[in-house]
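A lone chain, given as structure tokens: the form predicted alone.
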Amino acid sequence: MKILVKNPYNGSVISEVKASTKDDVDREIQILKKGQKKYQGLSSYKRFVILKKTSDLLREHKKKFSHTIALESGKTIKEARAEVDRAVQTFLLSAEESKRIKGETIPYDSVPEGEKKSGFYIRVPVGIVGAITPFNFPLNLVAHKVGPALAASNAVLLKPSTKTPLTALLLKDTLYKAGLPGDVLSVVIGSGEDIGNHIVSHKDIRVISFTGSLNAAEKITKSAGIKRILLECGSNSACIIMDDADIEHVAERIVRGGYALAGQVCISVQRVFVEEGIMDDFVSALIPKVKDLKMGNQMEEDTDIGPMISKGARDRVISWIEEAKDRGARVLYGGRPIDDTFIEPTVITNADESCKIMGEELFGPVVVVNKFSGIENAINKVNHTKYGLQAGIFTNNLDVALSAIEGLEVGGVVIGDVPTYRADPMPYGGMKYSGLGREGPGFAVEEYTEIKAVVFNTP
């Protein structure tokens, strides 16, 4: 069976790839089990060299990777180039972390039964990591799972999105060219129903690292069994704008954070809460900037917003906009479908908390702007959701910023910028239903290793 990979812009077939079966998965896992045992014996320096070389090759072949990313995901060519630049750093960071996997001494003699005993602990690889990745960052989100896992001496079974498998296959070839043994990384391609559940429940997979929808994450937790589970299940990220903020600057950042990749980013700006005294001025600054965004072919240099990943994704966003309107929300700009996979960049105000557009992850080019009075009220509004990935706040008041840091129920608080900011070394992950665990090479290595305690008994 073949899987057709299509350009979201016009539906044209870019390529076709072989769909993997459960038998294929079983066969690859047996290969990885043997390969991991050998790879575990590789020195940290040799692992560093492989991952550093991968980083260098990504930089060298940036044009090819950028083209592939843009063509299959629909993100603009400018966004695709930025993703390659980030993946270069993610693999470099992973290479550096391969040299930092260490333990420490344990004061066994600090307890009565520990006399004449000494020792330490070490970190050892978990085994095989099952990595399941989404369409929206087909290179860098793969890098955030594969890089640290390989740095920690694990083998990896990677299942990329069926909509964007070409970038993952290209990365696999690049890792092999960098010197990675061929029996340490496998790429299997298929849907969650076809092979995803089989991977998740397989007894030889010791860690599942997943980025995707909350619905899929909940299924994973029910079928994984006894293994470590790392989940990044999205958000409906919010931004607070206090009345001492620079309105023009904030409007520019909201546009950047809300409409990149047509809003199909886990930490895309979805909900904006503006202090009531500056609401009109902020909207007046925001709307012209949204109107200036150019939609179109993602491969053209001057395109700001490319297509959504599919017509189905577009239709869902349109239905949520209509629901919000039915419950009293007002569309200040946009909201109309264009062609099969485009929606006008949209600004909505006065949206009720009961709307899907406020409570669920939208994953589309829509920003909701509501007003508030007082920082405590704003914090309560941001927290009024089951998600908690990241939030941003624009203020020049340190006390207000500290209140936000303490009160916001999220995995990351960004002061003076939008929640869409992510630096690849940071501990990235969420609270509540946004997920479990943290990414960022230094933090992911801890997730991909286990602690082994060592005790010396001195007669």
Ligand code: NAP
Given for the second form:
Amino acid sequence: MKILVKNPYNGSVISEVKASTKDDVDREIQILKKGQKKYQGLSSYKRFVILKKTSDLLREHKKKFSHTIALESGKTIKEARAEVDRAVQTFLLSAEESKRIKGETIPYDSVPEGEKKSGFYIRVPVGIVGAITPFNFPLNLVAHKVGPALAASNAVLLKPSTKTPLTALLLKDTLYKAGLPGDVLSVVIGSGEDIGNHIVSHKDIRVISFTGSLNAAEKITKSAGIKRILLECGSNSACIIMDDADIEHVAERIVRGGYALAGQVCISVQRVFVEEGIMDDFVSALIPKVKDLKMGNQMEEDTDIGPMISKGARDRVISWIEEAKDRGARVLYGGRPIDDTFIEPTVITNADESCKIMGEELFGPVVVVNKFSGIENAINKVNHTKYGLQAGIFTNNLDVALSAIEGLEVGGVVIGDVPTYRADPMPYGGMKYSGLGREGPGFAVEEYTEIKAVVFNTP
Ligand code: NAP
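Moving on from the form predicted alone, kindly provide the form predicted together with the named molecule as a structure.
Below: every chain and molecule of the assembly, starting with the one above.
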């Protein structure tokens, strides 16, 4: 069977790829098991060289990668180039981590029964990592799994999104070109419910590293069995704007954070809470900047907002806007669908907490701007959700910033900017239903290794 990969802008077929069967997955896992045993014997220096070379090749072939990313994901060509730049760094960071897989000595004799005992612990690879990735960052989110997993001497079975498999296939070729020994990385293509679930429940996969929606993550937790699962899920990220903030600058940043990739970013600004005294001024600064955004073909240089990934995604977002209107929200700008996969960049205000656009992950080009009074009230509003990935706050007051750091139930607090910020070395991941575990190569290698304790009896 073939899977058609389509350009979300016009639905044209870019390529056809062979769909993998469950038998293919089983066969690949047996190959990877053998490949990993050999790969484990490779020195950390040799792993460093391979991953560093991959980083260099990504830089060299930036044009090809960014073109493929933009074409299959619908993100703009400018955004695709930025993604390649980040993946160059993610592989470089992973290369560096391959030299730092360390253990430490344990003071066994610190308890009475430890007398005459000494030793240490080491980190060993888990074996095969099953990596399952979403459509919105087809290169860098794959890099965040494959890079650290290979750095820690594992084999990887990768299942990219069926919407964006071409970038993953290109990356596989690049890794092998960089000298990765054969049979250490496999890419299988097929639906999450079928092939994805088969990988998740397979006994020989020791870690599932998943990035995607909460809906899929919940299914994964039910079928994984006894294995480690890392979940990087969604959010409805919030940003607090205090009345001492520079309104023009903040409005610019909210536009960056709210409409990049047509809002299809896990840390996209979805909910903005503005201190009531500056609400009108903030809205007046925001709307013209939203109006200036140019929607269109993602391959054109001056496009700011490309298409959404599918008509289904567009229809869902429109229905949530309608639901919010029915519950008393007001559309300040936009709110209408255009063509099959576009929605006007939209600003909504006065949305009730019970609306889907407040409680769920919207994943579209819509920002809700509501007002608040007092930092405690703002923190409560941000926390009023099952998600907890990142939050941002604009303030010049250190006490207010400290209250936000303490009170916000999120995996990352950004002071002085939008929550839509991820530097690739940082520990990245969510609290509550936004996920389990942390990515960032230095943190991920811990997730992709097991600790083995060594005890010497020295009577
Ligand atoms: P998705 O529909 O959940 O799919 C993600 C991946 O999981 C795809 O490869 C999908 O396969 C697979 N999958 C679906 N159901 C599965 C199952 N039952 N078992 C195993 N695998 C399964 O997400 P998406 O629409 O591609 O991406 C958007 C979501 O990803 C948003 O929720 C966003 O917030 C989240 N995300 C999170 C982060 C983060 O770092 N926290 C980063 C980016 C995106 P197929 O689609 O091919 O069927």
